[in-house]
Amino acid sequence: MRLPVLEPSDLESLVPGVSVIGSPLNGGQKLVFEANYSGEKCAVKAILISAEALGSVPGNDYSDDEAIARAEREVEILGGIDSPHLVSLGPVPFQVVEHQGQRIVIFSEEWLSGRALNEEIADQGPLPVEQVLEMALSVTSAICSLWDRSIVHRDIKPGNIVRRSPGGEHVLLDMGLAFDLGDKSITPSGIYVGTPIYYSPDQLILRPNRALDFRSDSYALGTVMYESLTGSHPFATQGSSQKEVVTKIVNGEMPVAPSSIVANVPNEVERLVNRLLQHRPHRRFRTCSQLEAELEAIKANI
């Protein structure tokens, strides 16, 4: 997806009261500005919906209205769930603006000063088991909070897990692909959105969205835990293509045991990750609370 062409001074003109700090960051599908607004530090996010000079925005397989509806749903979810492990909304209200032929969605979230999990893995390689369990508990809490509202995140990956502060708790962000079973579908049937190598088999087989539940997110958590424990994706080897990785997931292949890569992975942690990565949803955990309790028990005994 193309990012909007937007300078700090442009944002300050478009949204009175915003004072940008430094240069914007590439947030994947969003341009992210560190800013102050009404005396509060926040992350102002800008999403390009369309641009007259460019035609349709590459990577958008849905219409302008659908893209705006997706952003509106993200803001609604963040505003409706109070969890310490989900990023919270910031003070800049949701709005659609026009700038130099571009239609841009703007809203804000809390500013997270810690690092994303993918950055920690890239710098450190395999992470300490205790840290991985803490991360998994935080993400599981977020998954449970979403599922209490019949919402599936659908995009859990290391880049969407960030520390609230250096050394602090992990927070799940980016609800842009979240699916609310109680709401209408936004993504057309058969369209992939997000990062398929972190999908569950349930998503890749393209069964109807309404057949998904929290177990799809728990599979993605298993992938993230494996990568955190070993420093490598469970289904990717050097030179692997996305298609090859996706094929392994769809076919139900199991990765090599984490302990064969990093010797100090405890058996109970390995068994839990293996369970999360089961091809059939019914072979994972039956409830969110069951997964949470298992993680707590393992953490207490490590």
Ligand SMILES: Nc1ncnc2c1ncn2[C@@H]1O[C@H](COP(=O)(O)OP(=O)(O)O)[C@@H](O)[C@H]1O
Second form
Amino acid sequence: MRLPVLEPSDLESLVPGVSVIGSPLNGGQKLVFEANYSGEKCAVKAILISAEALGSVPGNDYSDDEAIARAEREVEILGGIDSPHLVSLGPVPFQVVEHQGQRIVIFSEEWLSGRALNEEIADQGPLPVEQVLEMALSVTSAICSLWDRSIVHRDIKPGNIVRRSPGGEHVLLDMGLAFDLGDKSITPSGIYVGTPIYYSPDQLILRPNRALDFRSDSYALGTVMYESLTGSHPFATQGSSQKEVVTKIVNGEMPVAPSSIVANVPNEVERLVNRLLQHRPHRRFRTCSQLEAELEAIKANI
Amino acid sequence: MILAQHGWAKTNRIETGLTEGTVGGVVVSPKDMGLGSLETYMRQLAIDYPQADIYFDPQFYATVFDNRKIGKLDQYPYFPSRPLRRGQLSNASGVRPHVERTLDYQMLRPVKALISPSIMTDSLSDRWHRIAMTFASESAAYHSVRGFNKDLLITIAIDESCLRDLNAVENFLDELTSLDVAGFYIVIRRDGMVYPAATDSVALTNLLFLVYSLSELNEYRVICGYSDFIGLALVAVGGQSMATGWYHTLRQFTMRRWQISTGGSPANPRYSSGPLINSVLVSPEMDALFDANMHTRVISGTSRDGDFVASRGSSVVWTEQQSQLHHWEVLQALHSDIVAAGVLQNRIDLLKNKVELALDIYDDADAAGVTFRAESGRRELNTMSESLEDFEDLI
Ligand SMILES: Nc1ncnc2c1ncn2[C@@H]1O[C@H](COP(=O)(O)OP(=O)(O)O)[C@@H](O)[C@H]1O
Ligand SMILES: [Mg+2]
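Starting from the form predicted on its own shown above, please give the structure in the form predicted in complex with the named molecule.
Then the entire complex follows, led off by the chain already shown.
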């Protein structure tokens, strides 16, 4: 996937009413602009669909129409779910624009002024247990809201978990991969578009007759919790390649216990993370509410 | 809870068991009772024993048996009049009408939960298996669409050999646990034509794991049908109920019951011993234990044991009916001990400990020159003990 070539001033003239603040962010797939629109602070997101010079965007195996449908789907999902832990839509409507031979999808979200979890971990290293539990509960609540509609997020990772305001609650974003199980056509299976080191074995090992369910997202949450508790990814050691990490996930290896890396990880927390990181979905939690209840119980106990 | 696995009978054993509280409910068998009688019977049970859990096993799996002796099943409106072939079930639309008829039928009966139709499979990876999974998912879907106010239990009907491969069992569990239903009714077909057939230790380990995952981890209600003493291990790992009956064919699911006409098998009378966690022949095995003066160590100590002891060397007969009711009493007592032990690890430890004590008795019996037939001896205990150990390594 490639980012669009789009200056703040280009965006301002393509979408009248938008005024960009500062320079854009990106997570690898989208350009994200902090902007004002009709007096409202928001995040304007730009996704490159195709460029004349390149034809379809390399790394994007979809046709233009599929890619647009995918993006529209993300926006629809966001618009349709009212959850405090899922990012909500902003005032700039979904649209497709042409710019210097590129087709670009534009949409917007509420502006989240807090930090992303990956930045927090990079700065602070291991996070306090209470904070990790709080984050896990927020993400679980987002996962549950999605799963209520048979949606699996499929790209849960620290970079996609951002605080609504500094020190505020965590919000899950980047539904680029989420797809509605009722509408399987949108994402052909077997194509990795996200960050595979945060993928579940269920996502990496294709099994016939089996659709992904929320348990796949719960595995990714396990990875995120582990990383938040210890400061490091469960399967990535210094200098290990993405491929090595993916191999460990596929082979069902278990990471070293968080408590052997940092002190003061309560037993119950360690057990929970261990359960989420089980290779087999049936060894994790069957329902979102069971996971939620377990997290609540642990939090109340600490 | 112990459930009575109902079968052909002329007596009121189940009523007695329910009155005495040795069974908490019943799984009725349409194969063994005509439509009208069984409906009346269920209604009456529901009136007389409002607390009892009544289940109706549709025995749909018999539709694919060869040389089927389906008894009274052909009187039931959901049961196909001719054997079903694979091609008729290869897609959801072929399966759906069977699901609808089978669940609709039960919905009108005084049952605690509905039991889904399924077919018996020999493998967890062939096309028949896919058909069984279609029955499961179609049942769950129909149940949810109709908004039935009774829970749904999905039938898992498999040959014991399916359980030999752990990887296949784990795949199976990943599939089963995506079903949004209340629980499962498990029937394991055993090869043996004799009772008790030797249990395969690897298969038992994996069965323990299956029941554990469904019940302990995934919080489903699990009823283990056609259980015997081995059923106690299934309860220890989390199974909620085990169903067991009076004939040997109601304590183990074998094809025998579906291939030859069975009344009961007037086999040699057996005595169910709590301390041995096994049943032994009244003669000569119990006789020999009495002769060796070891009887006090094997007597179960339930309410019917007085009658049993009194029957020895006297003209009072220890009837088959007494022996069968006694079997439930003994299982019930062991079952309550296990449940009372509390959490998983404690339940397992308690059962392992009981098995050790039972093996000690066998050792002493050996030393005293008492001999047992293979099936009355240590065999099943050794299997249970080995499987419990292996199971603990799996979790
Ligand atoms: N609504 C938002 N408010 C503030 N920052 C955001 C918002 N959405 C995304 N970001 C920032 O931009 C980065 C990339 O956004 P994301 O939607 O994840 O795109 P990508 O598909 O490129 O990963 C995020 O990691 C986050 O730092
Ligand atoms: Mg992202």
